[in-house]
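Encoded as structure tokens, the following chain is the form predicted alone, with no partner shown.
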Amino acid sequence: MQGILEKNLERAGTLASFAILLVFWQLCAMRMGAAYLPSPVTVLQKAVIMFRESIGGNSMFAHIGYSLRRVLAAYLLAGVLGIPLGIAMGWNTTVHKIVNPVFELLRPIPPLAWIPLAILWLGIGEGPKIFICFVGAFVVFVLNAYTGMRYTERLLIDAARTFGATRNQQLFNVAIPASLPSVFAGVQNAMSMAWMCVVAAELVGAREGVGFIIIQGGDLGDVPMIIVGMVTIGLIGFFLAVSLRLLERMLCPWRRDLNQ
């Protein structure tokens, strides 16, 4: 009974926060004027029109699909390369000594700083957009996998060794499962980073994608169009984050039990 009450209160709080946001938005729109900040109703009407009509030769759903395709390609590649590298850095001292100095040198460089080089190396097609997303997600994957391995309880490793576990058994049966919460935190953060990067990458030389929608709105002086693009980015990012949290609950059921 208490659990149901807590869930209802949580849902009510969520609805209340959105209601407050809409009211604040409406008040700001009335204060600033429609030319600078359109009202929520105006933006909603614009969204209906945009999802019905073609924009730059593609439907709104097609633009979303282009952005998602770029993000998923970069995200999967970054995960396949970044998670094993982070685990290796956290588990093996030699790998850590070799890779960590270079990683720490490159890690502070913002993904957007790579745009000129990406265009120079890969042209203005899909390559640079995927590359920028890859850079942003790769760093997050490596960092979280590395952190999870480095902060695994040594007591667990020592207990496995005491019971005769080999080095590989200690890694695959103890260390990696113990580091999964940190790895999944990286999985979620990497998706957010890749999604933010693709929008920025599409602001340069793109003819399709959600970032292109925002640029198109700016070129036309269409403020509602810009805001529809921004809200679309936020909603897609939200649904991606929720999907990854559900995946974490499936693969790490003990985390769900601890949170209850």
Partner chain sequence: MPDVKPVAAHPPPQPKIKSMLREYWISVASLIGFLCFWEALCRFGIVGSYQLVPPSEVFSVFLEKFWDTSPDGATLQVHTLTSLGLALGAFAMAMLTGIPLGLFMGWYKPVRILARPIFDSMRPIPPIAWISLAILWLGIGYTAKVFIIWLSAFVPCVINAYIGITLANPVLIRVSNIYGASNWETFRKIGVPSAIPMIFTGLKLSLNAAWTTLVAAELLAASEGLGFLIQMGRRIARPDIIIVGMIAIGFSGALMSALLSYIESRFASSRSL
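Structure of the form predicted in complex with the partner chain (previous: the form predicted alone):
Keep in mind that what follows is only the chain, not its partners or any molecules around it.
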């Protein structure tokens, strides 16, 4: 009884919070004028129009498709290269010693700082956007896989060795499964990183994609368009994160109790 009451109270609080946000937005919109901040209703109307008509020669869905394609290409490439590299670095000291200095040299440079160089190298097409997302996601993949391997309990590996497991068995049957939770944390962080990077890369220079919508809105002085672009970016980022969490739950079931 107490629990139900509390839950309802919490739900009401959440609704109240959104209501406050909307009212506040509406008041600000009235105070600042539509040229600076359109009201929520205006933004909603604009969203309907934007999803029906084309913007810069592409429909809204095509723009989303462009961004998603860039992110997924870079993300998959980064995962396929980064996770094995991180695992190798965590398992083998020599690999670590070889790779780590170069990695540490390049790591402090934020992925977005590669944008100018990427444009010089790869032109202004798909190349630099995919490259930037790749750099962002790759670092996260490597670091998390490496950390997972480093923090694998010594005891587990020693136990496997005592039972006569070969070095390969120790790696594939003990160390890698033990490091999977950390790898999966990387899988999620890398996605949000890649998504942030694609937005930034598209802001700097693109003719299609969700970042382009924002820049286009800014160039046209069309504030509702900017806001619709931002909300779209937020929603897609959110759905990407949620779907990865579901994937983790399917692939990594022994993590479930840790989550709760």
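Not measured: the values here are computed from a predicted model. Numbering follows the first chain given and starts at 1. We call the rigid core the largest set of C-alpha positions that still match within 1.5 Å between the two forms.
*Asks:* Once the core is aligned, does Ser17 move its Cα by at least 2 Å between the two forms?
*Replies:* Superposed on the core, Ser17 moves its C-alpha 2 Å or more between the two forms.
*Asks:* Please report, in whole degrees, the rotation of the smaller rigid segment with respect to the larger one between the two forms.
*Replies:* Comparing the two forms, the minor rigid body swings through 15 degrees.
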